[in-house]
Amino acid sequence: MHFSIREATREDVPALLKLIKDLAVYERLLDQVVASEDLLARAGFGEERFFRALLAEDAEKQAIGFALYFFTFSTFLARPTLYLEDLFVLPELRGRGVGKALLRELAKIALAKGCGRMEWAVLNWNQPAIDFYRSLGALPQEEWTTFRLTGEALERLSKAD
């Protein structure tokens, strides 16, 4: 199968949003998607860029996968970390090297930016993804628990004394 990978542009926002919704369906989280083309355009391609994305396309230039990422910072390493927020390949095209190619491009970006590591999260039930990541040499960080603050709790904390 022939495919290519490139940096996403503002013109790719509709394709990115479709793939994000496809990912949400796969993860059984479609009811949580509030992203819109406008929000993605502002956050990823506006004056201040909060994310970047790679887009995988087939020979007909149709979007078949994406990787959305941003940079954090490791205080222990004193170097940036490339954080992969989402990686998705259309289910019918998995196993053809698209996901691995997206991760390879991310690794190149991480090294070019001087990152000390790449990190991402995977749903505990997603055994195919876990197996795939392990096959690449990635290791789970089981001693860490992810916390999330949203909605009312986030508002409450922002106003705390």
Second form
Number of protein chains: 2
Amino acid sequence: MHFSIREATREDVPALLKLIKDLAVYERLLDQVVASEDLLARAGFGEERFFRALLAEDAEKQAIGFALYFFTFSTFLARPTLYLEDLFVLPELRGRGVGKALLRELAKIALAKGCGRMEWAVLNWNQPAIDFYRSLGALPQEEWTTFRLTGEALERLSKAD
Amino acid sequence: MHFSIREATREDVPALLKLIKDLAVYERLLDQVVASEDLLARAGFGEERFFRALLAEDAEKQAIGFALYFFTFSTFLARPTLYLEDLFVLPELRGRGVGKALLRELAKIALAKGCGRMEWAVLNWNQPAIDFYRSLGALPQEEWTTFRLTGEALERLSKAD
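What would the structure be for the form predicted in complex with a further copy of the same chain, given that what you showed me was the form predicted on its own?
Expanding to the full complex; the earlier chain stays at the top.
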């Protein structure tokens, strides 16, 4: 299969949003998606850019997958980390190297940016993904748990004594 | 105890690095710290800023704690997340509200920036921290595990077929 990878632009927001929703269906989390084209355009392609994305396209320039990422920071290394928030390829087009090609491009970007690491989170039940990531040499950070504060609890903290 | 909180500047890099090392001792991870003043200054206060930091100071303007953070992004919300990479108060000055004051400032910054969430990672053995975070209403994201790719494996991926 012929496919190509390029950086997403503001014009790709509708295609990105469609893929994000496809991903949410796969992750069984569609009810959590409140993203809109407007919010995505503002956060990704506005004055302050909170994410970047790579788009994979087939020979007809139809979007078939994407990788959404941003840079975090490792205090101990004092270097940025490339954090991969989402990696998704249409289910019917898997096993043809699209996901790996997206990851390879990200690894190149990470090294060019001086990153010491690439990181991403995986749902614990997603064994095919876990096997794939381990085959690349990625290691699970099992001694850490992420905590999340949101909604009213976040508001309450902002006004705490 | 009188203390105050302000945004860290490039001049605070030596104080920040000292606190980062104190934190690493507490986390039993000092051997992993390769940060230097030069690397920190470049990543935090150079052309592209990979982190921001708040500094807590006592009445004599001595640094007694810090919070290092950056903005990540939630695809499903299409909003930024304030990610707290490090929160640290000198052990002998704990229990006086410095940590909570740092968190309150971060919550204010998060809301002002339009974030939907604040997130951070906790070492699984750090029960006092876990209890404190739960008391704020933060919830552990136990169904996710972070994978990390670094060193030779990252180089290898960048050159994969």
